[in-house]
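Next up: just one chain, as structure tokens, the form predicted on its own.
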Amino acid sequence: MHTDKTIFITGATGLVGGLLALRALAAGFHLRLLVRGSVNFSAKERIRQVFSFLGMPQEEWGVVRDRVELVPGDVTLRRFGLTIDAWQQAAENLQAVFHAAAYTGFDRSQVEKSVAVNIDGTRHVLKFVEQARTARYFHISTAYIVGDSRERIFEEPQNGPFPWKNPYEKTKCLAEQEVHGYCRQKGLNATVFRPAILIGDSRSGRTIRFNNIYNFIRVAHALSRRRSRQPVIIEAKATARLNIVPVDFAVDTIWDVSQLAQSGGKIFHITNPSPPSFVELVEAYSRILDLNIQCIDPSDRNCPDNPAKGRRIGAAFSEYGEYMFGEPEFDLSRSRALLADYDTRFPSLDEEYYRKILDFAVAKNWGNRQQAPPAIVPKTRETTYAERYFKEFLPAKLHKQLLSNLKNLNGIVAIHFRDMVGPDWMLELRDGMLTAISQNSLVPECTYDTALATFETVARGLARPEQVFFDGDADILGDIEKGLQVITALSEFFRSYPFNPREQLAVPQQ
């Protein structure tokens, strides 16, 4: 028992940071985690419900409470927002400062939020560590940093610039940069850990993201369940592989490999020494789905233009269809060297861990958000947002052929707000132009589910609504592949046509 040691844990509300601080409190460590609070939650209560999400039984809770203490605060904030007093407090006595938050968003709408999180955040946590002047740093990066490279990766600080896909791998690039010269100008020790995709526990398929190839996975199970015989297509290299790790693994391998000394100053990745194929992974959910997906390579010369009729499901997920077409290849030296059983240790990635994570994926509805039982809502800013979008602002763009590329868009979807009670808003959609806007008196095809807040960062244009989806804070109900071809299309029109008011807008009085 470590009783005497504390180990001091950005992001434990994350997926990562939050198995560290299981594992080391499984290992009789005291913790000291920085977490912020929320509208409805304390930082002790999302703590609470972030250990029990991830396998802590409640009862278990309430024996290891004492040995974790909690430092309200905001990675991106100076001092991550703490008195000086505070912030030297929350310095002392630590054994190890494992940095953990990230924001891992690929949205290139939400470069402020990567480089606030992912570089600031981390220059706040590098001065952190030198005022606890003792402690040994753990930084978590990405294998993902050199961007569309093809070549093979080593364990080495990667200066770049690289050809970055998404202002993830950018920031979390010039993250390591600023550690790796931070800690030679200061004399500090940095362990840097680059795990690649991870994805659900080998054992439960546990996650709390249900980001990446979930994607892929979401809307072929979707697709399954409308017992349809045409094939689903999908644009993707067959044979590029994908450097997917359960995230159990990279979490033991992070906490083994920090308890040795001579990891200390050194680069370790994290990766699969045996990555599948993408289309070994559209085999195997073709299996167990009894779908048809097809791989479509559109850069092959080979490849037919017009392949035979079918879904093509690639649009919706366009952020990552850059992963399907190859990636570098990720040497692993330093790791073997440190654990020599690296390579039999890695979990099997069988079909039975496939169905394992789908079924996970299904239980947790995907991880999707909902919110608390739908009131009356009172007007508010946001109520007052959705009603001048619907009644003055949509209005000027009926019958109107606003994008060439959504001349063959047809349909009627519903916006429902899910956290207040009253009509839904109609919209129907003829040959790409908005012809009718109405509540509750046509009969839509599909239903876009969210809250209020989520639709205005939507309807602002500063988030994609198939990526607020396949984060969570988005449903669609009803016909899912319909919802998917409207919203995916109608991403450019709230880019090209965003609802931001310049007056600022008033609360009506009560």
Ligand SMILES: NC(=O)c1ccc[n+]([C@@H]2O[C@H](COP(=O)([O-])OP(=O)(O)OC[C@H]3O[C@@H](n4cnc5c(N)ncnc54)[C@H](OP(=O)(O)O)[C@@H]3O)[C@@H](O)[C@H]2O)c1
Contents of the next structure:
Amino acid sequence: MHTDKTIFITGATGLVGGLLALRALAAGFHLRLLVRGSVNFSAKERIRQVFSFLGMPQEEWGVVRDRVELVPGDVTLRRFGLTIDAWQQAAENLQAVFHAAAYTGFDRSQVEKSVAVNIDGTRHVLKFVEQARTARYFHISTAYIVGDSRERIFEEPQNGPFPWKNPYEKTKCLAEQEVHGYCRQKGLNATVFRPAILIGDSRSGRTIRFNNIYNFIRVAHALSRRRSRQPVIIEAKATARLNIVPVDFAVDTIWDVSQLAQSGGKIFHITNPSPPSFVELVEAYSRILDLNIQCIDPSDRNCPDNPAKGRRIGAAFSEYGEYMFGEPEFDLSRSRALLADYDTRFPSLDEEYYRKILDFAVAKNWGNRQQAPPAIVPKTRETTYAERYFKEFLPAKLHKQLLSNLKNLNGIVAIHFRDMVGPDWMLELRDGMLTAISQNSLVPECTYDTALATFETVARGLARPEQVFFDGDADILGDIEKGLQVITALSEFFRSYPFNPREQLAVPQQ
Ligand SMILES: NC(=O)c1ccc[n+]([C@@H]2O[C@H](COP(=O)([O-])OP(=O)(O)OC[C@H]3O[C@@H](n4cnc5c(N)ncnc54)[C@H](OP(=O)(O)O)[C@@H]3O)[C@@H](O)[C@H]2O)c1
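Form predicted on its own done, so how does the form predicted in complex with the ligand look?
Expanding to the full complex; the earlier chain stays at the top.
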């Protein structure tokens, strides 16, 4: 079936927007996608790659590409940065607008970005919807807009402030309030979806985002390949539940609800009707990985294992720490009223499924971006930054106890720049002090492998090295447990001692 109806989607290079786009294509629609280009790839190439990663066969792209129109734009900019003509044209003849673009990082240092993308971006999309006049509006929010509440949350507007855990929750909540306010004022009937934590497809394990519970699975998987029989300790309340939802269920539900006229003006939770507890998850992965994983709640004085001995892995994904001790209960009355089979169509999250999402993540190397082939990087600002970092900035920190949390840090760590030839930088640490920096042939216990530009954002204190790793923009080679311990501890160092040379770095003559 082909129709002349066009659907506009933001965030189609992301997980939800990408799958929604595939769903709309399968239903015969034309797509108009707001997409940013990147340094290396055009917007069209990015979409092709994402569709392919999401499972679209290569030959299928040739068939559907004529139904995919791209609008190169950025939601943070007024009129998406388009000329007024291009913006008006983009809003013509639309049947629906799905807004799935968002900044989904939890990083507290990225407040401005969260506000710009999630709140300002939503305002710009709402203006666009007003321009599009006849289009229905579908807003992708999140179930986690009420912060640290343990209450029952209904599918109604939630007017904070709430004890939000991070800028993501706060800006998503405020963005949703923008939608409700705008719709009241303009008489629009938006539909708001609030998905919980999205993980791999229930049939294939497929995803393009290896964050949230993948961080835990990834570390546990790496530890399972080592001989140690020591227990692996994760700080979480064993009975607390985690609302995980296979992404295919979420996208199918968004799509099906969007096709029903009576969904206009309503809010729908897309949450797990019976979410697993941490102990269930931990037991499943203990069996799958043949590991002894234990949940320890540090605040539970009655817990006989406190303080437990073992390998504690929680610090590596501390951004999720607050989600490990309980969450709200999400009411599903409205979703169930519209989709009578909501509960029965929810996939069973059994051990086979947990194994499937692990296998897919391993097969895709946890989404690690392809390493650039070694290239001789010319002496540019970036290489100069790295050289100045290791030759001028770090030497001034030698033999100093700079942070108390580093006291137990010992060993040799290498920094490898994947886009540069030449020896790695070796950092020798003793009792938390940096004792030597070299480029000699020492054998490191672990290597932090990333691109020069990514390292610069870390060393400037703009990104956390462990998060960069979990986001797939860096790898840890060698002893992953040691590597995570080191970079998590060093994270504090990079933030406390950022290297931000004020003067423009000179580009040396070749
Ligand atoms: N994934 C989850 O677990 C989850 C759970 C609940 C709710 N949600 C919600 O679902 C929606 C989609 O999430 P997701 O997981 O699909 O996120 P994602 O994979 O991180 O994708 C985010 C998308 O937003 C785009 N984007 C970011 N900044 C932009 C800008 N300035 N201009 C234009 N596009 C921009 C990204 O484009 P680039 O590729 O160019 O960066 C990408 O296409 C979000 O609203 C999120 O809050 C997600």
